[in-house]
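Coming up is one lone chain in structure tokens, specifically the form predicted on its own.
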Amino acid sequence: MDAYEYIKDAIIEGKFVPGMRLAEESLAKKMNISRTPIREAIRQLEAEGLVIPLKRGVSVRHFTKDDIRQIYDLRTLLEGYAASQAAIHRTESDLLKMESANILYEEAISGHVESNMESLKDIVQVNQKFHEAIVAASKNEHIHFHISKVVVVPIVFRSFYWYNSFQLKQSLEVHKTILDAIKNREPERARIAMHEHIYQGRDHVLKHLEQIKNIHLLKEEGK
């Protein structure tokens, strides 16, 4: 795994810390690599909104209530505007993408096992490919740009991370309706349907801040 790979899973898995300090000297001893490729990797991330800069190094950037009520009506509007472009100007090849996404969604939802960080990033990975493909099928090249900015890896992984199996089965209900309204050119039912599925995700991330920021906590006083 490279040094970008690396410490952008230890964020999303929590393993760095919300207002953890990242030293270039320190991770590159971790890695027992030279600081080039970490000061790469940092530089990444740091455009990415991962983590933020400090006088010296970074620090894993941590989100507030506002900031994630903020990103996820952004979302909203983003890729409720791309669903419903898709349900206009998609294409057989654009419905097979979302339908061979929604499958391995599917498939890593019934392979998941709770609270296992590999299954979870399956599930998170499957389900950005079949939102990729949604926005893909849009046609519209700029909504791609935009949705990567607001798109946080880590929240939507701590979304993902307390759901039980019967929200999962849900949240794949709600892709088969943004899918089935998709291919059936209803381009204002995708777009609700798309806006519940993002605000769901929201709801559920605001729910269990406080037990995130615990866990988080517990981690800092184990050290």
The other form holds:
2 protein chains.
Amino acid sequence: MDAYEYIKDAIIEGKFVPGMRLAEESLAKKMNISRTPIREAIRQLEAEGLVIPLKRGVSVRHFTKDDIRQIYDLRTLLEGYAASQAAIHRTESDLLKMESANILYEEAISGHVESNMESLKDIVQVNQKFHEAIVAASKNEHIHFHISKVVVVPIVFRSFYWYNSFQLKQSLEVHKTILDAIKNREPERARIAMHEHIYQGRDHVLKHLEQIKNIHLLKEEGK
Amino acid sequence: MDAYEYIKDAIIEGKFVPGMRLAEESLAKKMNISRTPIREAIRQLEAEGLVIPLKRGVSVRHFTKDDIRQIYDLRTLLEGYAASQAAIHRTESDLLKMESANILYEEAISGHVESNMESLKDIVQVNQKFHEAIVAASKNEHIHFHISKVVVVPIVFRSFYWYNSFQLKQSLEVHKTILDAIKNREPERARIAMHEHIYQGRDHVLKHLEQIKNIHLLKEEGK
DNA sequence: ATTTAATTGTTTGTATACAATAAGTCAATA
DNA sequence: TATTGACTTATTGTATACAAACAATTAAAT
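Previous: the form predicted on its own; requested now: the form predicted together with the DNA:
The complete assembly is shown below, putting the previous chain first.
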């Protein structure tokens, strides 16, 4: 599904901004295909919650601070559960995958130049790889489905954009703590470490949204 | 979306059995519409996980015992969380909704004749109303999305089919316990009561699947 | 000048036609 | 007899055409 990727990427990178209406015809023209595959892509994105239905057509979803808080609460619940289950069910091969993901994460961080989109994409992707390795180790094949819905990629992507190199290294350390707990088969410790990890991510996002709001307020005053 | 309802109902009531392939053309002919809305309905059902993609087309999903175990584990996690949050955030109006849902539940149970599809549908619907009232009281608007995916309607529907009137009354009592905990603002008690409620549902389903399997094994021997 | 009616235009929803691809069948050969 | 290959059929994926619904704009009337 190519149209799907196209639209999703545009939303993630902020090219299609929240609230923007998505007209099928114009998207079709832009991609040189017919409306049919565009419609299917839009229905898909609707199911994922990235666009919301209007009376006529759809628009890019805007995530409020409450949305983000609530979504992160659920992500904490789900990923915490995944981590605790991983601590119970993990195999040696699972551990290898998590470790290698963490090594890649370390490399991606050290090779990262701030505000470089490409290296940022790498970091986001490798970070996801670590989290997915934990989900795989939990041996509950259905968790993935839910976590994928609770990891709102547009938000997560921006959150990494806002990390400085020290904070990135810090998150690597937390990864190692989680990995240790899973390796030592300590479900509760794994869950708590994961909770903490994701709550930090949430607060990071919320703090920056607050700042952005303030900038906008200043602009309003300036008019 | 009418085609969606049609296909979903057929799956829920077992008219389209697990593993059965869904051909667009034949569905379209059966409903006297074109393939276009059929396709959209199928994509929707795919996103919900009720049908699974084949190399070509889709087939009705078969839920294994492991699937059901894993899905119920997640449902326990999510609904337990919802109950605990409801105990914190519930308003008086939330309580009224839960109570009225429970009264309707009681009526539906007492008016139910075993194996009567219509009264069964009522029970399932009213039960859902109670659970949704709790979700609403939790004040996390995103929980609903996830719980709707973890409440696999075909399975839940059958599970109610297998309940006798005593078991139905018993589940009503558990509802009352959950409601009490929420009313008294006891999050942990609410969560635990909900956990127990859903785990009972899970075991009920698994027990009956076991029986069905045994019946099939007997048939095999009979050949 | 403001509100209502009507008409025009734009965009989505559905049907149909065509293209592409997977599956099934039959024949030929080892 | 089994297996491979060409060919036929069936089914999905995409494009286009048409119908329906909504929005917007203009004209008329109070």
